[in-house]
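We begin with a single chain expressed as structure tokens, specifically the form predicted on its own.
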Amino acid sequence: MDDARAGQPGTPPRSVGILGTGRIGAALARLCRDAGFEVTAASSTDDPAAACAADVVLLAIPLGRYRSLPRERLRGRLVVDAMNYWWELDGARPDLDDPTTSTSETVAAFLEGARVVKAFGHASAWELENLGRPAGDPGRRGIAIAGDHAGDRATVAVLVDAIGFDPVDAGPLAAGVAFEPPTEIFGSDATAAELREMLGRFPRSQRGRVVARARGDV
């Protein structure tokens, strides 16, 4: 592949950078290496330059620390947000608990110029570590993808499929609120068909109604 095209919307990635080396980051690093991608992982004490230069950069740090991300290095990059808000870990954070926006939209606003897609965050660590399956396997699980550009969602879908999961296109980045905690999808370890059903039910769920009221959709 021409280096100039690597990481462009709709282009299959060759390299993956991972910021965060906890359980989720480690599981994604192993899956990506096993799938044949070039992988560079960086912890909070590492120089993130190499990881940020990858075709796709996965964010797997605690969400409460998103402002520590090297946003200048991520400008123009395809960035996959796998982070979640936990008040027990992050403390009370009105900016991350605001039903008028999704947490990935908050991250995208901070990472001005980056192309942010939400994926992987609803999967349990156990699912990522144990449930990757070949395409067509009836037990294959699904991973929901939300992003504002179809080409970027398509690129992330290639990555999801390559590491053993069925991609489920959830639409724009704002739709990522449907698979944040505490929604039905979060931690469900569901198949692609089940994920689609859950996405369809979200507007009628308690969290969905809270979001709709906050956004003036009802």
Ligand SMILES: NC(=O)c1ccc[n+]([C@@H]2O[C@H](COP(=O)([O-])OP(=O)(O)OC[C@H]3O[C@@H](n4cnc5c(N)ncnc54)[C@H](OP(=O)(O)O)[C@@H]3O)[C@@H](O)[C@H]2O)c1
The other form holds:
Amino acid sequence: MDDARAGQPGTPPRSVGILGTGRIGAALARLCRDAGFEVTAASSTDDPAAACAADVVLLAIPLGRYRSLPRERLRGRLVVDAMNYWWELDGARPDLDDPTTSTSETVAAFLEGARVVKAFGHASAWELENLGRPAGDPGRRGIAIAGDHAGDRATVAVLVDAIGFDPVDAGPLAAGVAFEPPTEIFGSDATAAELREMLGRFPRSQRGRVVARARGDV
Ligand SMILES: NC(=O)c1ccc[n+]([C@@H]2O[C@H](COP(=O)([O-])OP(=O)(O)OC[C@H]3O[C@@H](n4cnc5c(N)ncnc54)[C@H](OP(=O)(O)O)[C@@H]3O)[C@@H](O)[C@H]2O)c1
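Condition change, the form predicted on its own to the form predicted in complex with this ligand:
Every chain and every other molecule in the complex is listed next, the one we just looked at coming first.
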């Protein structure tokens, strides 16, 4: 691929940056390296410059600390939010528990100018490390992808497929609310076909009804 096109919407990524080197960050770093991507990971004490310059930057820090992300360095970048609101870890955070806004939209509002896509957060590190399969394997699990630009979702889909999972296009970033905790998809270890069914019935689920009421959709 032409160097100038790497990192542009719709082009396959070659390099992956990861912010956060804990459980999920380390798992994704290993998987991406094994799949042949050039990986740069940064912990909270590292200079994030190199990780932020990658074609795709994965966010794998506790969601409650999203305001510590290097916003200026992420401007214009394709950023994949793998974070979830987990009150035991993040504490009570009404800003992250507001059903009118998915947590990835909150992160996107903070990361002004970044192209934010939500993916990987509904899978556990264990699932990612143990359930990856080659394309076409009937037991291959799916990973849902939500983002406002089809080209960016397509780029992230390349990454998902490369590490052993079937990408499932869930539509715009706001749709990511259907795979946050607490939803049916979160932690479900589901195939792509099962994920599509769950996405389809989300509006009728208990959480779906709470979200719809809060957003004034009913
Ligand atoms: N664990 C899972 O199976 C899993 C699966 C899917 C999604 N997630 C989500 O992914 C996020 C991380 O979970 P985790 O289990 O990996 O947590 P974790 O093991 O506690 O790791 C979080 C890491 O982020 C680092 N960090 C904090 N602020 C940072 C910053 N500004 N820049 C770079 N690194 C920073 C922390 O470093 P310090 O220790 O130095 O602060 C720590 O190493 C959470 O939102 C979680 O809900 C987790």
